[in-house]
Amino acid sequence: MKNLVWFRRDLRLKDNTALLHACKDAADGVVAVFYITPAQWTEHNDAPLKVDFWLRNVAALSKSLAKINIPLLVEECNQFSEVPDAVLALAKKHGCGDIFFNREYEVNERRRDESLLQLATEFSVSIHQFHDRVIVPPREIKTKDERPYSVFTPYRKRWDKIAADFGSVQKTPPKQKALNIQPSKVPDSVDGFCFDDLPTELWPASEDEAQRRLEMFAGKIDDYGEARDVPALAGTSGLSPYLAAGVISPRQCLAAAINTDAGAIGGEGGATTWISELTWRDFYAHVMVGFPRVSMDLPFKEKTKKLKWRSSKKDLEAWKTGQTGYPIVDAGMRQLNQTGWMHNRLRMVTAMFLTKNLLIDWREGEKYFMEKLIDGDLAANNGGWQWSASTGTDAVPYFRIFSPFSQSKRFDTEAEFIKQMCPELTEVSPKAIHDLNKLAKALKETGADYPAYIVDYKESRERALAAFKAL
């Protein structure tokens, strides 16, 4: 019988665990499938740019699979709940006795897969699941009392010791038996998602592009420790959209980091700093599996359910559109709106401004980021938001509130990035841009058409401290 491999967020040929196993003993060939689920993606607040990126990578994947005689079928089910029946019907139609896929860890995805497991037993179809989205499987690292870790540092110490055992890059699957099945045409539109005016030129699709970015980054990884925090520099890898869609594997990234001169798990230098970021990615998936409430709109710290958040549509809209009067915050939000991506340092700055200075519920920000981000990933996005809001696991203490002016002065000293994103500040000096008191005066002197502060910084800080102390 044939094997069926179900692609989800693992849109690559190389180092793909489920695909490799599906190809190992497939005497009669392999069929592949990808499901478009418009209503579910809408419910998950997936960004149009991200959905477009997925489809472009599905098209690239289809061409790669065709070269090894695997036809990729693209089918549509509105919701995840419809997919298990559709997968089994497809397996029956093409004579597939075994179904292979890589695990996903979110609550809705796990319920979908559990439903498939139950149905498959009734239909005598074998299911083969694999860990592939992370380096170390979520339940592999536990505390002494067999509980999931909720603090990053001890988790990282354990991760460092065992990651190499899980991080080996696997072989590319060999050519399979040719089948008389035509691959599907990948649609260039999806109901409910508008693909007009997207900055697709910033995010080319394909494994080759992901590998090119990885190789370029590996050549400058020694500088990553410092360059990653400077938004005016291309100091990050630019791989997050490709990791989120599975166009490149975290194992490939780990291997590249280890292979650089400075690279060693637990060592020093830029490569080790980047490995730490890969560890955070694993950690947030580990937290989501161990504490599933975080993927159900609930805070990790349960006492923060009682936090008295403000409701201000005006302030929320000003934050979304980059019109807060705080330059580094506005620059970050405009970058998000224009490119579908935001520099990681600015994700923390903008998230903390919304949740502390504006005291607006972190879920509003989490949702908006997902609606815009090309690299939107529930575990990482939720983890970052709850960290900034002091509601999450191993979160920043509530009394540690970033000053937007200190952050911009430190990481955008000459205001290069701010002026790129906020051109109305072109004639304002960096010193004024980085100073709470000087900025208003400089705006009057230059006549810059830039909004006044929507909130007093000191008063907003005290308001946030009072709200958390009240818990």
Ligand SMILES: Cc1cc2nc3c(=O)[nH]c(=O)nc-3n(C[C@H](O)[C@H](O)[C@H](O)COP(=O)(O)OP(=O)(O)OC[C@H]3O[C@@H](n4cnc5c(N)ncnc54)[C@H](O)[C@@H]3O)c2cc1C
Given for the second form:
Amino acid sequence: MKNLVWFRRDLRLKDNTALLHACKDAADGVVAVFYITPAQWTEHNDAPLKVDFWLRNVAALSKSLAKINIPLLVEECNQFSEVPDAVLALAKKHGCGDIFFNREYEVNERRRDESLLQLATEFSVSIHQFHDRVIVPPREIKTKDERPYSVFTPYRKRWDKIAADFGSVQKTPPKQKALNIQPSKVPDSVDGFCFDDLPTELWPASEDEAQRRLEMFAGKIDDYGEARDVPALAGTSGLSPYLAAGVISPRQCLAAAINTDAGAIGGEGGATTWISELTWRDFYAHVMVGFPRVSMDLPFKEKTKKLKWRSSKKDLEAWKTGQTGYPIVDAGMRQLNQTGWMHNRLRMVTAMFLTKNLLIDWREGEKYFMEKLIDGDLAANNGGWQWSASTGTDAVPYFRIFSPFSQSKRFDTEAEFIKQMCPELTEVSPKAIHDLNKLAKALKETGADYPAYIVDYKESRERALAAFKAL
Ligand SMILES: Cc1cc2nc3c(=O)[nH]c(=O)nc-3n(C[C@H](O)[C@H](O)[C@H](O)COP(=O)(O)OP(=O)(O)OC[C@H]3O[C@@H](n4cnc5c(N)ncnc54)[C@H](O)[C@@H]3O)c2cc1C
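Can you swap the form predicted on its own for the form predicted in complex with this ligand?
Whole complex next, starting from this chain.
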């Protein structure tokens, strides 16, 4: 019988555990499938730009698979709940007795897979699932009393000790027996996921492109520790869309970092700092599995459920559109709206501004990011939002509130990035841009068409502190 490999967010040929196992001893050949699930994607707030990126990568994957005689079928089911029946019917149609896939860790995805496991026995089909999305599988790292870690630093210490055991890059599968099955034509778009004027050329599809980016980044990884916080520099890898769609594996990233510095795990240089970001990625997947409430719209810190968030459509809209009157916040939001991606430092600044200075529920921000981000990933996005809102795994107590002005002064000193995103401020000096009162005066003097601040910094900070104290 043939083997069926089901691709999800692991759109690559190289270092793909499920694919490699499907190709082992597959005497009768291998068939592949990818499901388009529009209603589910809408429910998950998946961004049109991300869906477009997925489709372009599915098309690239289909070409690579065809070279090793694996036809990729692209099927459509509206919801995840319809997929288990569909995949089993497909297996039957093509004479496949084994289905291979890499696990996904979100609640809806896990329910879908559990339902497939139950149905598969009736169909006499064997299911083979693998941990492939992260370096160290969730549940692998536990506290002494067998519980999942809820704080990053001790998690990371343990991760550093065992990552190498899980981190080897695997072989690329060899050519398979040729089959008389035509690959599907991959659609260019999916109804309901349209967008205008977004620069898809910033994110070319394909594994080769992801590898090219990794190699380029590896060449400057030593500078990462300094450069990663400066939005005006291309100091980070820009690999997040590729990692989120699985066009590159985190193991390949780890291997590239170690290749530049053999002692990078647990070391001190730029490669170590970058590996620590890959560890955060693993950590948030581990949190989602250990504390599934976080993928059900609930806070990680349960007592913060009672926090009295403000409701203000006007303030939320000003934040979304980059019109708050706080230059660094507006620059970040405009970057998101214009490119579908935002620099990490700005994700923290804009998230903290929404949840602390505007005291608006983190779930509003989480949803908006998901609707826009090309790299939107539930675990990382939820983790980042809850960390910034102090409802999450941040070990520091509730009063971590970034001042947008100290942040912009420190990380965009010459206001280079701010001016790029907010050209209205071209004539305003960096000094004024980094100071609320000076900015108000400079706007009057220069007549710059930039909004007045929508909230007073000191008052809004006090309001946030009071709201958290009241818990
Ligand atoms: C509020 C908020 C929301 C976020 N939403 C997402 C999201 O939806 N998807 C996403 O991939 N990342 C998210 N992040 C994490 C981080 O901002 C992005 O991963 C990073 O900006 C991507 O750029 P890069 O690929 O150049 O990162 P690099 O600095 O080159 O890092 C390498 C990789 O490590 C991972 N990574 C880096 N930082 C983090 C982090 N803090 N948490 C988890 N993984 C990390 C990413 O996969 C990234 O591609 C969010 C952070 C915050 C504060």
